[in-house]
Amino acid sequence: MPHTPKKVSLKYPIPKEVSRVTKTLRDGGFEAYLVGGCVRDMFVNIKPKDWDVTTNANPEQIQKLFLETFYENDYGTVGVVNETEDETLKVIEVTPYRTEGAYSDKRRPDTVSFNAKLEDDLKRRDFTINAIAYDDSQGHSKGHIIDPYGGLSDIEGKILRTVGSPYDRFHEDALRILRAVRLATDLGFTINVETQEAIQKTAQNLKEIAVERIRDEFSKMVMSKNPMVGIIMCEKLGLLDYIAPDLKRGIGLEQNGAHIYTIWEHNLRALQHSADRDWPLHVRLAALFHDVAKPETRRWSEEKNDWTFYGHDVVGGRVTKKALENLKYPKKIVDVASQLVRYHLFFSDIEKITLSAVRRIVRNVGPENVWDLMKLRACDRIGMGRPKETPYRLRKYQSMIEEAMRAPVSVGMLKIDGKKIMDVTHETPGPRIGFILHALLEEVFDNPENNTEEFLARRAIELNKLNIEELKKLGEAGKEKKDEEEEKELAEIRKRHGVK
């Protein structure tokens, strides 16, 4: 298909350091071209995560031109590093024009040739707006495009469409499927209707994609602005099958008097509720999955005259696992997010808590990821319809887990106890042992990092060799302490938290 350029002006600017591999190609006698994501996302204001150049040069061709260089796959790939203005490294992927055999395994083209023009390499793209060649030649100012599908058209009327066929760029490589859908998600963009159709009548292929490639275009999708809009659509088009089934059968599900929402929306506002307060990945999929199992706990209370869902949570963390380990995530994250929707309900009553329990829960969750349960509360109460994010009960319990979390105030919380002391010690049982031990909390309060059974167990030494009456005034002066340091370090983390 002949071309025609067009003179345009980005929104974005191209950095120097790419600049100079385009310029160091043409200078070697070869065209160069910007190409694919990072000229769409120029287009739309967005600072581009990768910059791809395509030219006419093969690969060894390339590589003579550049000082250093990486090439280590089938398809003609070569990685350039270059440096950028900060002295960092930055790596500028530069392809030859290329023409794809067939897809025999729905993944990968079976054979590659160099052979091509720009016309063959722009064809063979999978969307329009992924499809646009940028000459920078000129200047940033002054550039020129090649766009033979339109992708400068579509991305100005927010469609996403394929680069020809529909059925053929899907069966070609499956994971395009996913893709359109991350991509219409990320950018705020709508499918048109053919490529739609397409999506649901292909959606089958995407068994034949490995489980990782799927779980990193979900990863992207869910780490978006606008995951719910995502997730939805992945549903519409019938790909949420192959991607987390047990969402699904939250659709449609009415809950008990405190939830305006299915289960299915609530899921999902609490979800978005994550991405609006741009938290990590394994929150988000926390709250995207922290109701999963109520439609298998769903039981109408005659009582209640209403729905109750008792242990959903239990059976929702052990859910969310194995939705997450099928999807090959990290076993950190997998841990973690099964973690955060099993104690999602750590809580009920503000007046019947206590400090014991809230350390229960900082033991079980982890005391790095309390706070994340903390974020997962925010969601689930935001996806309710709720007003608030941290009303009075919210301040509460964060203050009281701050309180569970601060340095020891009482000899239970040393890492040390009185029989370990016998035992370094020798002495036998009595007021020896108590006033070693308060004597101990004395010295961790001004230093907490002290509060590790190694240094406790040689000072708990050291102290037994004074007489009781030296123990007695260290172990009192310590007591004092305790209650002074504790009655200050509550009210100010009270009054932090706007609670009494």
Ligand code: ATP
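Between two forms, the rigid core is defined as the largest C-alpha subset superposing within 1.5 Å. Owing to the predicted nature of the structure, the values given are computational and were not obtained by experimental measurement. Residue numbers count along the first chain shown, from 1. Compared with the form predicted together with the named molecule:
L34: CA moves less than 2 Å between the two forms after rigid-core fitting.
Comparing the forms between the two forms on their rigid core, the Cα displacement of F455 reaches 2 Å or more. Core-superposed comparison between the two forms: the C-alpha position of I436 differs by no less than 2 Å.
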The other form holds:
Amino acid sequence: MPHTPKKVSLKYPIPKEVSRVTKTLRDGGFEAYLVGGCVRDMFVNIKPKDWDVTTNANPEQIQKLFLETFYENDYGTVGVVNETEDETLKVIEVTPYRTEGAYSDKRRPDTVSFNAKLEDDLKRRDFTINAIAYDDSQGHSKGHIIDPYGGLSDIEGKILRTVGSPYDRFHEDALRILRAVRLATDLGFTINVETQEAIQKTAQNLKEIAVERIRDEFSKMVMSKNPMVGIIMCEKLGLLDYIAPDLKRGIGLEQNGAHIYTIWEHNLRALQHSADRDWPLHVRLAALFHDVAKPETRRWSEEKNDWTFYGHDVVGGRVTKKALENLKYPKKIVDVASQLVRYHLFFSDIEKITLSAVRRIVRNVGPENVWDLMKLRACDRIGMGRPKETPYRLRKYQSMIEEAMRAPVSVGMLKIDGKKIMDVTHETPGPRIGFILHALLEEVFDNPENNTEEFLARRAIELNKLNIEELKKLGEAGKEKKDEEEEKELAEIRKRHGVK
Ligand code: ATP
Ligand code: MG
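What would the structure be for the form predicted together with the named molecule, given that what you showed me was the form predicted on its own?
Zooming out: every chain and molecule, the one shown earlier first.
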């Protein structure tokens, strides 16, 4: 494709270690350009996350030019390890120009070939704004670009469009569908109309894509500054079915008197607040899913003359767990986010709450997650259109939680340990000791003033008179109570729906 290089100047400086890589390649007799996300970001005026270089050198030739490299994947990408200004090591990815064969599985090219020209390499890239090559040989203020698809003018117009036919490109690799929405969300761009139509018509190809790749794009969207816009866009374009179908059930569903938004919009607004506060992924996911089970627990109450959502926290915790497991999130994220959803109702009635109830929640959700639960509460409130919590009330919650956290919530926090129990009871090591520890934990849980060595040693001797079955039952009392409560609530819900 004929084109004249266009001279441009960048507001964003190119780091020295990056120019060093392109210079080494040029000095070795090869072409070298910056390309992809870093060029796009420099023109949008945001700091590039990673720097990609493309060249006509092949992987072996690239490796010969640099001291420390590693060969990364089937696409010929070589990682060049380089020292930065602040003396940390950084990897710059150098990829040979390539063309791609047909995509028969909607995911990866059947063949890749490295005997290509720069123009061929730009042509296989997904969007015009990602298909600009930047020549930094003259320094960053005088470089020129090779931009055969009008990427710079699309950046100026804030438009996202594919290189070539969007249908063809989305048929080749369906992940590009999600990349389109994620990039548009991240950058605040509009997806061009033809590209949008193609997304809607090819959305079902997302079924062919590995769920991990879908999850990673979804996470990037959730972690962006405007996740609410991104998820609305996914829904409008018919993509939510392939990411988090449960959320769709809240669309258009009214809530009770306290709420001005539908269930769907309330979840989204809660998510947006977590992004506005720059909170971490697990809090954002919990915010997005916190009322996910309101649709199936919604019941009209004649008595209250309003909707009720009894048990939506319990069911919601389970739905969230399933949804995040389906997306193959790491266990830690699944567990914490679903626990936050499970217990999100806890703080809704602070006036009536007792210290021992706060203790129970600290134990259930874990002392390490209780502050995230407070964050979720803030998301829930702001997502309802309520004003921010007053500093006075915030201090009140904080002091209650801190007080509750001083009480033992695990056997490790007891003022007695297994060794001491064996000393006073003359027992040998075995399961009895563990059961006694758990039984003691139950005893001090509601009466933390009993957490003294003297009291616990005395109780250990008394408890040791019980048989092992009785001891076990006492030690597991707290756990059983929790499960029983949940089962009761679930049974209630199932009964109302006439299901088992
Ligand atoms: P990010 O800001 O997340 O890094 P990015 O556009 O740089 O966004 P990368 O995954 O780093 O995303 O990809 C680098 C470049 O490779 C892209 O800018 C694009 O030119 C090309 N690219 C990435 N994924 C695809 C794809 N699925 N199809 C075609 N080209 C792609
Ligand atoms: Mg990138």
